[in-house]
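A single chain comes next, written as structure tokens; it is the form predicted on its own.
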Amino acid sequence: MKKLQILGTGCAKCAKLAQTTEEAAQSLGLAYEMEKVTDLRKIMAFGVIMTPALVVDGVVKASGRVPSSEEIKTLLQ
């Protein structure tokens, strides 16, 4: 099971990243658990300066932007 984390303070881009990531994971048929991380100290612990960010299994895969659905699918595999 993949652990997906969306890092961000709850802005519109953060919500869009969460939605796009969920759709991508479902279209790939992945078993996943999604967590939204809004605590700034936890976000900074990942070394992320710009949100939103996508973390897959503890590794930051994208930061400061909302990747396309196709790019997210690649990042999840």
Given for the second form:
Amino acid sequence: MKKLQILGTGCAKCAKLAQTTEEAAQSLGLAYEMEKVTDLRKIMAFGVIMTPALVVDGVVKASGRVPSSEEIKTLLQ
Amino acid sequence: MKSARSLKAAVWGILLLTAWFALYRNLAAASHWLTYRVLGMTPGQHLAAAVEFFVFEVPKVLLLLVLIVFAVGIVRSFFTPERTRRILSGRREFAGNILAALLGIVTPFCSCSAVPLFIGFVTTGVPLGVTFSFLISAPMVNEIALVLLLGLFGWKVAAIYLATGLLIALIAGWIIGRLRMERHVEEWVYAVQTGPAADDAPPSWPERFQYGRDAVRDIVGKVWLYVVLGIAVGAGIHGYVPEGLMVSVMGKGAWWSVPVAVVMGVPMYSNAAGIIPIVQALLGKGAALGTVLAFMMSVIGLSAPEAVILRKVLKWPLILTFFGVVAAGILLVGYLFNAIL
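Got the form predicted on its own; any chance of the form predicted together with its partner chain too?
In what comes next, the whole complex appears, and the chain from above leads the way.
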């Protein structure tokens, strides 16, 4: 079970990242749970200062941008 | 494999650049030919002047926009906000303000992440005033504004804009630092535990080109319509509004025009791309350059939505000081250029 977290305070890009990640995870047939982290204090604890960010199993994989769905697939594996 | 891909990318890059220059060099002749030969208009007519303006300016600005946004996208792939934070952390004031204003140009920034960025900076040893220099310069010295100024007003105005924007960010940030306003930051901010910087691995060159392409798709996709609409209105003004009409309203003689331009600019934010071409046309009809610059800076540098976002971490006295100091800087630039040009 992969733990996916989307860090963001609710901007348009955050929603897009969540959607792209969800689609990528499903197309990989991954067992995952996804959480949207909107609390600033929690976001800051990851050391991320540019939202949105993608966190996989507690590790920040991308921040400040929405990677392409191809890139997300490699980040998820 | 990897070098073959890089080679292919390089060949494509050179081909596209050559095509870009060939197009750009021939735009004036092409628009003249289109207006008078293909559409059969008579030189000297109002409509002909408007049409020629439109068919020349639209492709020119869009070409410049694509090239510069792409180049800026690549440059920005070298400067993540995390890296900028590390560079600025623990800097002394003044030197730190200069560095922050410069880094504001090249660091990718979106006003939607102004708050996490602010917290990340001030909790890891970046002085408050230095943080403000960055927060002022990042949106104000903006590539879209630069492109439009470069395309419509020429490189001198673009350079003046860049230099004065940096200067305002530097001095305003320094003043805010000197005022010792740390107590006007919300208390909880300093209690936030900022984790160690999470840094992606440095991207490869094909990835940097990808960033550039993404930036073009993102930014040009968002603003092209405003550019076209703005130039259409500008073309109308260019063709139909009599010379000198704007002298009394936005000319050098009208002292009140600079503050009015600044106040009008605050609520306008995302539509800068459409406003600049209109303003450029007005300049041709007697508006003064300083007034125009002040308006531009106010539109981009002082935004009401950003103030609302920053209210989460800043108390009102600090927000008002921030706006006040920046507005004063913009006013000064406006009057200065009306006086010397």
